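Quick heads-up: it's one chain on its own, the form predicted alone, in structure tokens.
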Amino acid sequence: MVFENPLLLGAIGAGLAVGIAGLGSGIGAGITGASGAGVLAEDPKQFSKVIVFQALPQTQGLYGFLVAILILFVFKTAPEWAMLAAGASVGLAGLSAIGQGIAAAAGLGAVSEDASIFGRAMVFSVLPETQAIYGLLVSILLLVQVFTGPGAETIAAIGAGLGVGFAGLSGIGQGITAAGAIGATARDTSVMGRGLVLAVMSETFAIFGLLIAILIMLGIMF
């Protein structure tokens, strides 16, 4: 059975770590990337500015650079369905990075308007980071099996990385509320609070998704 080759699930997780982590990282960094070119167009002095906040989307995809070398290095120690997860944790996590490309392309917008809105911008844009995070979090600890029940070491781990993954796609809707707070915070100040409520909301479900994800790595239900 082609499963059975622990070798070809940790290539897989590899690949699934990079691979999507990096589709992530691309949109969200083009997304910023395009509203930065529009910016330089008007003022080419905000080149610095235009950098910082498109590099923030591009973390996502060094995450998921950084697992896929940890697998590479625990290849033939570390239970095998447990690299294939720990990739699909940070690669779907890694999604976030549109919601994130998507926020910093508003807060660079708006601080070619009103530099004095720099540190706001950045605290919204920041928000969807912390669902690959999550992602990062859970591979890791997949990986060096710190938790050591049987649903960190057998293809229940699966479930474990699909769930945060795939709840770290909530991220991008995060993304698309912090653009829109960034846009009223600009407006108004002290709207600020409000917003970033508004915004994390969307994490709720990425929480859910690591207490699932940790459950199944105690094994308490098996």
Second form
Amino acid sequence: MVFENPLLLGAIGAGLAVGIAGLGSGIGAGITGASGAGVLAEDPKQFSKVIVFQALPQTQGLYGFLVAILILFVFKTAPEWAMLAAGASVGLAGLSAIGQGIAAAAGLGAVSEDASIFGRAMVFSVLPETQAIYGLLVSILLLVQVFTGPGAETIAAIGAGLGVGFAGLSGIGQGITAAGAIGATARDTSVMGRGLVLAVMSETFAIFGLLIAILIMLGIMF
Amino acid sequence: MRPARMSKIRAVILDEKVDAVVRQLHKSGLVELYDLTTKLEDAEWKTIVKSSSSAEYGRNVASHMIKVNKTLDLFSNVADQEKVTLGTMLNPVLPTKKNVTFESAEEALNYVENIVNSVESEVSEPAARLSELESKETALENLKENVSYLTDFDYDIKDLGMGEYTYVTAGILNKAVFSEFEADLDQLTEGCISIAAGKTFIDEDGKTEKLPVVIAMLKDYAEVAGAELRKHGFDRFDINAEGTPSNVLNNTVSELNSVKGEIKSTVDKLKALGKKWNDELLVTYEILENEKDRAESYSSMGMTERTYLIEAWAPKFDVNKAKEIIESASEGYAVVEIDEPDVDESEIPVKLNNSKFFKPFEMLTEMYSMPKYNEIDPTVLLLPTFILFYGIMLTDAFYGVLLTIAGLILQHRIGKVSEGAYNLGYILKLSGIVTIVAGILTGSYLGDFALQFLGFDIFQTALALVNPLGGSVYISEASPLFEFFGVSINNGPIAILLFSIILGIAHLFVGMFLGFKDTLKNVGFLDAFLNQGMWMLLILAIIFTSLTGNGMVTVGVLIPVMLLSMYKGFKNGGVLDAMLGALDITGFLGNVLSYARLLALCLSTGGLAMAVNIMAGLLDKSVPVVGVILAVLMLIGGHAFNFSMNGLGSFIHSLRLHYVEFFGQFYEGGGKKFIPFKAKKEYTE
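Having looked at the form predicted alone, could you now put up the form predicted together with the partner chain?
Starting with the chain above, the whole complex follows.
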């Protein structure tokens, strides 16, 4: 192996997982929090709603934290490249929290004006989490060695992690669309369905990423 | 599976009887009035019927509402703040309903007037006295504050102001500018001034030092000096009193006390009046609200010289009841007709009509959009998969119990006063039960609590079917379930992943089937086939391949499906759209893979629970003495957090799978909700 101690890669993976995902969550929660502070200045009673919306972009950080702990758990048994790839996957995909923060900020703004839109705003705000979930999914699949193809154990695993991780950044775009769709739905609730279709478009790329990651992990190269 | 079928009622009623009809219909809440205004603008109609406007008595009702509202406001202002505790929240007190019925609007208004008058006769005097006392209190507080700065001076306050020869004034000044101020004024008045400063005090901001100052000058300089005073930021007192400052202060304080005492006794009096009248006024207000509704309903009717024309929607199963109500209330002076809907489908109001078991889930359907009148109502389909997906995503027996309890409390306690809470409670209760089952199947009780703290590994026993993070007795590398496309299903995650995907495909197939049926009926076979049919074929081919291992079947269907997607795109918008059409296959793939979130969220609940347990374990081992306490706090806080985070996440992601993936196959929505003409009955019966 390239490194004297192969566990180094696992340590880097754990760091990437909690570090990058934490960065995404921090920014996302910050964006929602800024909007929340504005809402509170107008009506302090909305505090619980602010907290609920601000919680949404924080899940990515949790996923990163979860994978970091898992990596430390499987340190001795998992292939080292898989550990690094798992960290990159959940970490980068965790940047989708930025998009989620944008959507949640818009959702919060709409809900503070009209409480009846709460459920709808919530659904839109959660859309950009799919990317993070795919990142988490690939991380865990790598760590528990579900796939035993050569792609899951060698340096090729990095490809899987980066694929789903970078494609997960599409969550930022999705968040922007979702924010717009929340605004539209707040004005006319009947456009919700069409708004969802538009917002889900960005997800296509996350799905490409997930698909390629699964193919790599299976070791299927054409 | 479709919204309730609607009928239209058309009735011509003699004018004397129309009030009775409106009252009875309002009470029954069976119909939605159809606004005839636009229809009556039609030239042909105009010659026979004209639009009616709101009833006369409505204005009277509105003015009473304002009065009652004002008194209710006053009562709530003086009332003691009720503490909102968990106890009062979980045990909401239902208002006792008062049984009141009136034969006519006049009777109702008489009743209301009586109450409003007797309340007013008791309340108006103390209310006026209270506002008088409150403004007096403000003035006295002001005076007290100003005079308190002047207690160092010994002179009669009455001397303040313009005298025969002198002008005396008092106020506050920043200490920093005092000497400059003194010099400036001395120069301006050519020495004909006397300035006395009191004790320095610190301003409210806690930083600036200020001085109370009394100034006496020759009257002739008053005007020029006034400008100078303002320039230096001199804050002049406006005092109207007699005696030395300390005397005035004492008097003010004692007067203030007596005013405060009187305010308290007046407030007490009003509180008592509030206790006596508040409930009665709430009843009165509701009576007025209902009367207002009735008065306004006239504006949707048509009228001739002696009759009124009413049109209304009613669900088919209620329509005969509504007819009887009109006929009996009008004592036969009415002609009632029942018709099929005679307007465009989009104008027919939509009333969801599900049995009690499904009813609360209508909330989730409505949140997306009401179905159109002739569309499928997806509520019944939503229930089983919603709770199933929820359970799979939360997967913890202990969290499931918590959720079920929370659901029961919401439904049966808070649900007594809030329909939304009742529905949500019901949904959470069912979801909680599925979560318990899913938790038992996956051996998750607060994550791996038993393993971390009791050393009991449930996955080594036959008690848990699947281990979401590895192998179990039933599924492990030693005993794989089966081979699937070259992948051995030999551990928990991949088994759950496969299960999720299969569940997803089945779910999508149901949606597509419904869409296929609808398009076939409304548009035709070609569209139905291009929109849903070919994808269903593809699913069937995939199923065939996975059962027989013959990949050629899927490939054989996949290629024509892609070509047909391109053809569909071409038909819709030319070459560019044809290329986009080829991408439809990724949309299909995306829909299927989206169900992989079932596994991911299931893993994240279990994984985070495990992380909490590990951290608690570390605290217990590494911190001496108080470690146990810290570990328990970590467990409670961590699991509460994990439960609420993932409980919320599962709810919304389950909704998402329905709204985006499932509804996308067949459901459009956009119907107009049926809003019955119905009396409010919160305080009255």
